[in-house]
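The data below hold one chain only, encoded as structure tokens and taken in the form predicted on its own.
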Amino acid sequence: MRPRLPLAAEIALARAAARLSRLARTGGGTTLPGKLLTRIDPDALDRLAARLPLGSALVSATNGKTTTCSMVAEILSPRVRLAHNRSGANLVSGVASTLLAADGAQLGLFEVDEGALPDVARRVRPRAVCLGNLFRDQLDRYGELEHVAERWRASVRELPEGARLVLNGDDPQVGDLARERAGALVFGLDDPRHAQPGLQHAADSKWCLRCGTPYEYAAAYIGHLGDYRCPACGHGRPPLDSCARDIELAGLESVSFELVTPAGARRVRLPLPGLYNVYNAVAAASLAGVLGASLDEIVVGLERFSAAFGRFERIRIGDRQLLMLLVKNPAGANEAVRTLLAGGAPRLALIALNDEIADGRDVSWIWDVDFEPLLAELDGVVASGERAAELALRCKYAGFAEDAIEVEPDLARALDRGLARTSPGGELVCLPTYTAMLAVRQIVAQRGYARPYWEHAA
């Protein structure tokens, strides 16, 4: 057996790698140190996490985990020193890199990739875990969401004694995990005024987990999230411990709602739009409460919060503004479209589709996105990214005029075309997949309009 270096020596080597990476302007400082450290010592993450005096909390979901985790950080940061992977590096290497850079941290707060959750939870042994939702995403990597749900269920059963579980009860697969652990805190929405007329055609968990009968919905909010019940066996949404009521959407600027928690109820004005951000906020409030935040601290933190990296992020570029809304699967893309329409649809959109590993190689999901209502309001589309041609074809099959589709695979040139076609003082809407979002941000940062990507890990 190879002798193991002292942890201090391992940390020094990994930090040196991070410094070299940043000097080289590669951005790899968010994951490279963790990769090196775990190669040197496979148990290093376990040992680093064990040094945090207040333990760790994990946040995982298909959609919204970065924003939810950032909201929790905003709530908790005035009262505790955090080790937080704010750049979104959410695999084992990213969590390890965050711990390496977190001198003096008291509490670990980590967003975790859905597939990596069981491994990270086993190593970190968290004091709290927040699970937000499961949507069909990157099928070539994750498989069907039922497979991910079973891995999550096994992971929940292996959590340390006393660990708290925070669950989105509006998701059948996630809400059902409440029966795996006593004292689970369940959150959701409770405002049928904002429900969809029915389930969207691309909704995922539509059939009862116990008997296979289609669920009936008293309210369907986003995809399959809502107030569901099986008419055959009675399996349904568990009682909510925390929820959002009396929700008021204010276009692309904000949303307000009554936050109801075990500690009381307060009105919250969130400076972000969309129903999906209400879910993120209620999840964050629930987890922060479990970690000891008061209701006053929760409300102040949520109302102070600004957009997470690349998620409804506005960047000033000269006399124009770029609005980026990450899209990576049907459910998330449909909500981005819904939010844009509610706020007044733009006349032009830059849509960027990549198929890197982090995006998922299979891009057939774009055919399940309801682009049609947005395209009906647009005068033009700039289709970009590695799969720009497939994206243009999707727009054409939606009935969008072929001569109004500009295909430019190169993201820098596509961004320039979009900005050139945007009036001074106007806003260009960009809907990129994950790696396309990172690439666009890098372009903007190189031009001096935003902080470089790797600085968000600091």
The other form holds:
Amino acid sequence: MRPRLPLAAEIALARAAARLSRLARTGGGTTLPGKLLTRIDPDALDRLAARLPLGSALVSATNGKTTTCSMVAEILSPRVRLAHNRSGANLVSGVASTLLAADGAQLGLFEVDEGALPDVARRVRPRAVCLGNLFRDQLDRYGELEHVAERWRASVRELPEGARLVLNGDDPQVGDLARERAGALVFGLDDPRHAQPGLQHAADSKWCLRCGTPYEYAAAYIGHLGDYRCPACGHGRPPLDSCARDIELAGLESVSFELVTPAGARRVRLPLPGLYNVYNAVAAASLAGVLGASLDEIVVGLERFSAAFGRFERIRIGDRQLLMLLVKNPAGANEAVRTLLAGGAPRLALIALNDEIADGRDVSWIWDVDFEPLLAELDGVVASGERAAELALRCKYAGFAEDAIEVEPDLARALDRGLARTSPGGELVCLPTYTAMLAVRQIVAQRGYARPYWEHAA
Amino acid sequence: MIAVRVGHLYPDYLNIYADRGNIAVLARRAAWRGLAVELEAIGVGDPLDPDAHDLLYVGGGQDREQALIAPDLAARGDALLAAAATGTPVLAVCGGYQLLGRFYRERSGQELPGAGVFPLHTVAGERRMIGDVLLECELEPGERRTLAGFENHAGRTRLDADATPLGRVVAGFGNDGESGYEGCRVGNALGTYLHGPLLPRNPWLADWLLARAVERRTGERPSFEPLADDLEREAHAVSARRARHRGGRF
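Now that you have shown the form predicted on its own, what about the form predicted in complex with its partner chain?
And the full complex, kicking off with our chain again.
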């Protein structure tokens, strides 16, 4: 067995790697130091996490984990020093890197990749785990939804004694985990006025977990999230401990709702649009409450929140503005479309589809997105990214006029085209996949309009 | 106006790899040729008359969904065979392809029965075969074409000795990662692992299926005027390049 360095020496070495990574301009040092550290000492993460006096909390979901986690950070940060992987590096290496960079942190707050949850949970031994939703997403990387759900169930069973679960009861697969552990806090939405007329095409867990009969929905809010019940065996949504009621959507600007928690109910005005952000806010409020935040702190934190980067982010570019809505899977993209439409549809959209590992190499998911209502409002589409042509086909076979589709795989040129077609004072809507979003931010940063992504980690 | 009757089996269950993109391509390209499309969803327990459709489509699902419909699909073997025997074109993708074979054996050893349209069976393997794929096919003698798509399957599909594959693997895994072949063809019935979806970036195959559907309907095979397929060609080229650069292999 190799002699082990003292933890302090390992930390110093890995931190030097972070500085090197920034100097070499290869990135922000958000994953490299953690990778190096786990190479030197596979148990380093376990030991780093064990040093946190207030322990750790984990947040995972297909959609909304970055935003939910950032909301919790906004709520807790006035009172607690956090180690928070704000830049979205959410694998074991990212969590380790965050802990390395967070001297004097009291509480670890980590968003965790769905596939990495079992490994991170085993090492970090969290005191609370918040699980949001499971949608079809990057099947080439994660495999089938059921398998992710099975791994989550096994992981939940192995959590340390006393760890609290915070679960979205509106998702059948996630809500059912409440049976695995006493004292789970279940959240959801309770406002059928905002239900969809029917299940979306991209709805996934729509067959009863127990008997396979199609669920009946009293209300379906997003994909298969909602108030479901099996007509055959009765398996249904567990009772909600926290929820949002009386939701008022205010276009692209904000949403307000009554936040109902075990500690009482309060009206919240969230400065973010969309029903999906109500789910994120209720999840964040529930987790923050479990971590000891008062209802006052929760409301103040949520009302002060601004979007996590790339998620409904506005960047001023000269006399025009860029509005970026990250899209990465059908359920999330459907919500981006729904939110845009609620705010008054744009005339032009720049859509950018890459197929790197972080985007999903399999681009078939764009055909499961309900782009049609957005396309019906648009005069033009600029299709960009490595798979621009596939995206253009998606629009063409939706019945969109082929001559209104501009195909420009190069992101910088596509951005120029989009901006040129936006009038001064106007806003260009951009729907990028993950690596396209990072690339667009980099292009904009090089032109002096936005900060590089790792500065958000500071 | 000629109406092509398309039967889509289990669209609520088998739709994981954007199967509706394939249906959209069939419908649009038919419309551009002045054909009407009558699309019918065939669900669990619905009747299936072998004479009622000019084209049948079966997509792919996740394991759970496939297990939910497998008994119903297996019970339709005779109707599907009768339809195929009269020249009805069939396109079965991924899970649908597996379940039109004789059986699918899971890792646990449990077997899902198949409809028996294709002379093959599938056994789940340990590693999934995931990646871009490029095939070379010759559906008509002398007409060599390529198909570009994406595969993601744990099943190893073994064709009977006298069965005809859909194509030769240029890059990617194919049926089992070792035979060098992909898919299966019985007359006008085609089964394949390629999604992506398959038809938008391979429109020639959509036209091949539509021509046979019209022939099934009218007794005459039409010769379609070519369409402006520049975007389709570009998408095909990118996908083919992906397969050559990063297609799966063991």
